[in-house]
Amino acid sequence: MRRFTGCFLAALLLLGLTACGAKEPESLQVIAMDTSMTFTAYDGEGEEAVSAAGQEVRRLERLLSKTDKESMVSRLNTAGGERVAVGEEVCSLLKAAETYSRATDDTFDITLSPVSSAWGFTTDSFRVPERAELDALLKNVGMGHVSIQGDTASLDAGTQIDLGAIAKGYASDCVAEIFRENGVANGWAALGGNVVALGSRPDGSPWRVGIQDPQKADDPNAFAGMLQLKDAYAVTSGSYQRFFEENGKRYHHILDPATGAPAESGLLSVTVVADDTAGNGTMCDALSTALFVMGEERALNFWRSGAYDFQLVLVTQDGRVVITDGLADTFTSEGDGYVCETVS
């Protein structure tokens, strides 16, 4: 069995952000939540911004991390069905991925940790589990598993959760805050997947952000296409991301709620794409996983009810990038051998 880890989505492209005579950029690099993360403010208090929220995403990693046996989410897992005091923060993201898995009919579940376990993606110890295990840890899935009273929490016997499909957009709200409270407006940070892109670059031009290529995932200069962005959140969930190999066939870390399996929708990677309101960062990294799970029709069709305010790239197998109108003026091509559709 041979593990293989591809570039995580998309970089913002950095050369020639500095405009003549415009003030140097305050940036910090970190690595937290499993990721490397930067962040970068042109205005404001920018050192005191980018500082702040390097400490703010340290401080969620240790509150949602479900490896740290300290964190409040390892508390909850391993609490064995007892109510447990986890706070108000804690309850409230709960609260928002239960929303947002009712929204989706489910392809957004954070209670599928032991099914993840089981395919070794949260260990590294990777296997393809017999369907009848499957079935077993699937009867334990589902936020109906979850209660949530006041500032506690508690989960059935059997289930467990882990907030990775959401803590990282989470994070990138709080790091947005940080930065506005500070006077930053013009600034990024790039958490793994997932972009903040405030005001503008230094010459007054969007952000450019890459939407890496999954066909060539190792090369972190590919892209499948380039956003130009102002004052919006950018996360993409793709199947290139995490991944293994047995007896060659390809098994990703992005799993169907309904199956237990990794999802064959027909997608490599999805991005979603929202202005940058308050929780639109949580918003964006959850739906990126669930429109993933459903597929380019259900995802369409999602996006056209108006349930929620995003627009959307959907990168194909059969060699297409689909992107909504809302983007057709700030989205360029740039993967050799991929059809762009644009659709309403």
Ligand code: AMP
Given for the second form:
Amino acid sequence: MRRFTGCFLAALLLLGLTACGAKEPESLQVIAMDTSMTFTAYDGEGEEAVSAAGQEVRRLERLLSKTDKESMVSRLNTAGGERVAVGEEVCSLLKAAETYSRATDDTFDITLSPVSSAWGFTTDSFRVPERAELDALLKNVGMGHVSIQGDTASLDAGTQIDLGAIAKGYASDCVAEIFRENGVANGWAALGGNVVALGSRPDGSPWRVGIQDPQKADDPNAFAGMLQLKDAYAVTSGSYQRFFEENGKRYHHILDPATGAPAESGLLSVTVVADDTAGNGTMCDALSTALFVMGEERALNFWRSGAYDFQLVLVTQDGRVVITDGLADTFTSEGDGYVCETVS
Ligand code: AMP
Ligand code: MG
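Would you mind giving the form predicted together with this ligand, to go alongside the form predicted alone above?
Now the complete complex, all chains and molecules, led by this one.
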């Protein structure tokens, strides 16, 4: 069995070069939430901002981690059906998760946690579960097994949650808020595949956010395309970010709640882009996961429905990069081997 573990650092690579003569930016790199994160501030109280951002992601890790036994998520997961006072912040994130599940026809589902564990994605002890095992586990999957009341929550016995598909997006919202509180108008934060780009580069041009070429995941400088963004979130979910191979078949970490198996949707990655309105980091993270499960046609229909305000870059298994028309002026094709299509 070949094993590939850990998140690739450069799901999105942010290129921000300091202009000649401009003030050096304040930058901090931390490992938190199982991810390498970088915070960079070009103005305001930059040092305080990046330091507070580092503390914030560690606080959120302690609150939301599925593997930290002391976290609120772990307490909820091990409460055996009892109600737990998880606090207002966790409850509002659970409510957001519930909303995105409903909006995406349950393709987004935080209660897949036991299924994800059965595949070994929690422990790195990868295995391919039998159909019967998955069917048994799926009985406890679904937001109907989660109850949120005030600042308390409970899970039905057998149900467990994993906020891995939304927590870093939420963290990016919190970091953007900290930047603003510290007067940082120009800067960026990359939390693995979750990027927030505020303002612009020192020369006034947009930030350049590279979309990793999923077929060259080992090369952080291989891009399927480049986005030029100001005041925006960009979040990528991809099958290349975490997977293992057994008997020549690849099994990745984004599961289809309908089957309990890695989503076979014809996509290699989904990037969701939205403006920097508060909460959009969380939205982009939830939607990138959900739309990966949906596949191209459903994802584009969801985008066309206008339920949420965002744009998309889809990299398909058959070698296309599909962008929605709102990105036409900001996206440039990179590398070779992909055919680029703009849809409206
Ligand atoms: P992301 O990288 O944001 O797409 O999140 C992927 C992670 O979320 C996985 O590693 C799992 O922990 C979890 N996950 C997998 N499939 C789903 C799904 N369909 N809905 C919600 N969370 C999921
Ligand atoms: Mg996500």
